[in-house]
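Here you get one chain, nothing else, as structure tokens; it is the form predicted alone.
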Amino acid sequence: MALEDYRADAMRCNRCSYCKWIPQDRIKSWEFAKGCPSVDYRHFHAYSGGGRLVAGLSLTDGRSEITDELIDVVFECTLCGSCDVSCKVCRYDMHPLSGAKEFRHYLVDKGAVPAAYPGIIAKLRDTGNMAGAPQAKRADWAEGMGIKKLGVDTDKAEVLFHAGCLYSFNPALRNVVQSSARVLAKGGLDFAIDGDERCCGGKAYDMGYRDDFAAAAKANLEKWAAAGVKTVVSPCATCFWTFKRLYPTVAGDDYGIEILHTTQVADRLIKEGKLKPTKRVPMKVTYQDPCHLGRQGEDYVPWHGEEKKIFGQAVVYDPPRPRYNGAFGVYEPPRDVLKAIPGVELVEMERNKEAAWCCGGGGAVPQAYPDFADFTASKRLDEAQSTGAEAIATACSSCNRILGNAKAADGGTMKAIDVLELLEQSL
């Protein structure tokens, strides 16, 4: 699609400002009623989902031009999707999240991007990963763990464990990916890793660099096909979302690869009796729903149809179009894993599941707008602390990193920990 294709959405927007809040039936207090981090930070309508649609309309209609302020409006956004969920509570035919992503793609084509972006994308092009680290060190996290490697120990693998760039190269997160792999192996899952694993491309897509995403997807899909991969498991919520929601648009409707997050696999293994958490882990925990695992983690549904209007007014889709409203994301598996751990008491934040507040780690915001990312993370930690929890558990590399960094900077006592790290303590 092109930015012009969202003209109808912009014209249908009635400026209700619903995109700035969580769905109203989920609001429990004024303090935690907001849904859009950008608006809460900037206090200006242009930074909302509806505001960006209108800004795109103004630009494509020639009523405005690209400025530094417009670049900030478009890119100072975590792409968390809260606006999309709230909009779809009372509307069917609008897509503010897709429109925001298309706006980024439009500006990338014009060369109008935040100053940090060229350096980030250069790392991906030069090294095949977003960290800019030597690709030869990609699988260093697995050394000494006895994990099979494609191209070294085997040429075929039905189940592939994809660690992701952050987990592969960030020393502070190495324990998370190692715990995830050990837990799944202990549950009897037969899997291999790709020692030359390539970036999923999801971050490049969200930044607006569609060609770089397509190149990454093509390379991974070709490798999976050659290795006979049928299932891909990842501890990274962004990789999970990219493989589940974006790769079918490249591979076609016969994609045929099962995509699972590590919490889904662990939950399945516990319920099958293959993992038995028995050791007590006395801890009061709240859970952070990653945006890409939760409200954006719904199954991809292919659609080939057209928009029509009844009597030139009511919009209908023929055939009916899938409605991604966040309700069917991956919410219960990570919670069920936490509930299965003896001694763990799970308490919920007011904003949870499809109404969850973003950690601040999405949309390349930490790299381009670090102050905004810190603001968003601090807001989430305040909400987590209001529950009386000792730790905030999550299932996402970005959430782990940004919430952990915010905790350290704030000097607070809230601990950020991965769900499978907690599970391993109980095995």
The other form holds:
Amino acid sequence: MALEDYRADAMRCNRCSYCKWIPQDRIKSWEFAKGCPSVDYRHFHAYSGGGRLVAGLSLTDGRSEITDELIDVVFECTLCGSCDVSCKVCRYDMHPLSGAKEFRHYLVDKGAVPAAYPGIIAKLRDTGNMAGAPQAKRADWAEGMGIKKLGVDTDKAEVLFHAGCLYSFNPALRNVVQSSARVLAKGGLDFAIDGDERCCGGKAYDMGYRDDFAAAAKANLEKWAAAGVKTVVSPCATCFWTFKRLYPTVAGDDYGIEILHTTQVADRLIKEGKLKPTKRVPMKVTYQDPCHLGRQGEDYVPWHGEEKKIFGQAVVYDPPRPRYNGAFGVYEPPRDVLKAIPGVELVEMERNKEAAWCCGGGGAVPQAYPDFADFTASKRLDEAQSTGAEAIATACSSCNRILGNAKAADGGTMKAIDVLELLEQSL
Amino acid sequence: MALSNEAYEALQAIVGERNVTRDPAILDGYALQMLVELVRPNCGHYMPRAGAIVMPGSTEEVQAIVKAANKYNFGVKPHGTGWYHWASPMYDPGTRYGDEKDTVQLDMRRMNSIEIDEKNGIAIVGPYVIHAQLHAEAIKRGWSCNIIGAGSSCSVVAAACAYSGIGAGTMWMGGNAENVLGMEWVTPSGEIVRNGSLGSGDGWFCGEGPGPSVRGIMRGTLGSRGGMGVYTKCAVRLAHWPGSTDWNVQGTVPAYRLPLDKTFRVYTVAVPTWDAWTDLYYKIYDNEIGYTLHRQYNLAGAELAPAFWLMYTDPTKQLSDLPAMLDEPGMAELTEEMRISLQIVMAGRSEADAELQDKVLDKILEEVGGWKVEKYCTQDMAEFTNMYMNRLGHKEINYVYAGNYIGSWMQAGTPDWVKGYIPVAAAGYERDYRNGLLVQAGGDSMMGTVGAYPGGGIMGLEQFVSYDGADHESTAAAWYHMDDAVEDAKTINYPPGKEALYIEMRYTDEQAFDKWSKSKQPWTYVFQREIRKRYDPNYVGDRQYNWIPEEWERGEKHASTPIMPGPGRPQPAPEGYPTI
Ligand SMILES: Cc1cc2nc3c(=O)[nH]c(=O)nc-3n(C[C@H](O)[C@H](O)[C@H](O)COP(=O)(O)OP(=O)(O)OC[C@H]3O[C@@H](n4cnc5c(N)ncnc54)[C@H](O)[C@@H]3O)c2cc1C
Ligand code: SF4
Ligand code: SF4
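Given the form predicted alone above, what does the protein look like in the form predicted together with the partner chain?
After this comes the whole thing, all chains and molecules, with the earlier chain placed first.
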């Protein structure tokens, strides 16, 4: 696809502004009606799903040019996908989220990116990870845990545990990845990690650097093939989404690798009786649906088709195109895990599941627009606080980090805790 | 005249640099509007582009912007959520405004405060509060509000003060225009006027006084459409909500459900003939049943609608499944069963009241020979309809087929009068879609409220004609469908319908006058001229606030610029061209 391919979307967008809100039916209050962090922060229409499509139309029509402001329009967006869900409540022919991603790719090609990006990509190219940390330290988190390492303890692994860059290198998040691995091992899952694990490339994709993503994907796919990997499990929602939704576009339709998030595995193990949460963990928690696990975590469906018209002018696709409208995201497994923990009281935020408000950590926003990321996280914390919860449980490294550091409007903070960390306390 | 740097800097000083822009790509976000290609030269995709977008944060900032407009000679056009091209600036080049005037669009997003006087059932809202927000806050407190037919995503202030205001709940709750209990208005010359009881310092409880009643000035005929200053706040009357104060939304995208409270009943009812249909309407009015009422589902077209909504309510299905669903056993019968149908939500003040309303509806149906459409009255479909009709949060579905539609006809009147144009409208649509350039949804794809005034009596039906705005041929077909609809109306002595409003946009004001001067001009336009003289001597507002100059009244013509170039008329369908 190219930016030009979204011109029809822009011409078929009629500016209803649904993309600025959570689905209209789900609105329960004035405050938590808002769905799009970008437009809530910058206000101009261009900072919404529909507005970006129009900006692309304007540019490809030659009515406008690439300016610093346009770069902000395109990159000051968390790519959370809320716009896409709300737009698709009524439309089968609109794709504002993929349009927004295409716009980034277009600008990267033209060398028009936020100042922070080239440095981040240079680190990825140099070190194989987004943090730019020495790759030798990649598996330090697993030291002494007795976990098998690919290339060291074994050459083959059916199940690979992929920690992700943030969990691997951020000391503040180390306990999450360790808990996750311990819980799965306790449930009897036989898995290995890759001591020389490489970045999934998802962040590079979101930033618009598609070649870097493809290089990362190819490297990982080759390794997995050599090691006979059949299942990849990750505690990071972004890695999960990258493997599940993006890798098949590189690997082809016979991808065949099962991609699971740790919460899905834990849920399965609990339901199979292999994990028995018995200890009470008295805590009132609310749950943050990570965008990449929730509304963007739907199964990948291969599609190679084209637009066609029925009834004269009604726009459809031949064969039918996957909807990806958030109806079938991974919403229940993390909730079921929380509900299985004795003492944990799960209280929902108004905006949840397909209507969840982003934590602010997506779309490589914290790296380029930290104030916007903080604003978004702060809004989420306000909502979390309104539930009366003591902690905000989540299932993603970005959500965990950003919400754990965020301040609500009243200056309050809240403990961010991973679902599997909580589960471990009850085992 | 381009917005000068001096003027731009003045705007920056008023609202802060962050809240003003003239980046072309951002400006175009406000220029692309629904239906734009039917009113712009050669079916172009942009309305006139503003010189800058400004986001005021307070009434005082709005006032300062308007004063700057008078000083630096630019226009001001307020913008709610922008779901209509009326929110774009319209100045005629080379006409009475002098050169094409640069306009500043005011995006009201930052002014979104809401305050609810729970005891008295009054809400005071800023211009960027949308109906869904007000509705949600009202429901929590046992109140509801009239949501306009455009749906819950639109601004309450825009719908109450600046344009139309009719919705599925209007018969029960009143239209938004009638529900205004006071407003704050920055006039085009920069004065702040507070009307109704607010104007005499008595708070927001009555739009007409004690104190100045300027409702007529602000509303004009259809609403001042942003051409007569900026409304910075208004109070609206709420309606009682006899349901649960917990908005218990169920299910997932796209078709959420709202379980029915014991005091609620939700039906799709149908009748055998259009005569029975008018009787049904009158009897509903006379018996005062119904909380929200709409001929809603037929927007998808009488041939497709029954299958369409069954597709829509199944999250595993999509539009491409529709052809196969049409062939399912029983679908042809269902299509006939629902051909002339409407949706009704009844809300009783008590369970006994709900039961009574049920009996009344049954009796009405018996008298008019009507029936409840069973497949659409199952618990599941009733819950879907309950959500749809109470929140009106699916209005974008109007665009579901091809991204664009033109609502033609929609002449409002008594049901008997509306009945008179239905066969002509249906035949005209069928004729126009035969060449496959418009969506072929069945000749009758007419949708509309059951009552456009409190208590009912007046209503209208809008013909949904979908076209693909990304396809020039299809757009051209829609362009000419509008002209054809006006001609069709003439054949039965009906005035032009809604399409005439759009056609008028293709003309300069002068050309519109030339065209329409053959008919009598509404007196309102003369009054509005005087109002304009007093409140907008420098033409800060654009031509959407209709008025006629004195010369026109005398029949003096103006030099006309060429009429807006349209596309070539698409070829009619060859004989025997297949349709559904
Ligand atoms: C699909 C569709 C269906 C519709 N059906 C109906 C219907 O059934 N009933 C109905 O009543 N309307 C209907 N409309 C019209 C539309 O709903 C109204 O124009 C409504 O007010 C739009 O709200 P908005 O916030 O998008 O306003 P905008 O489009 O932003 O503004 C509407 C007009 O009001 C002016 N305006 C906005 N805010 C202010 C302000 N603060 N001060 C002064 N002027 C202002 C604008 O300049 C513009 O002229 C429909 C529109 C669409 C697109
Ligand atoms: S992108 Fe979709 S939701 Fe947003 S304005 Fe356009 S049509 Fe509406
Ligand atoms: S992806 Fe999220 S932040 Fe970006 S435009 Fe859509 S809703 Fe807004």
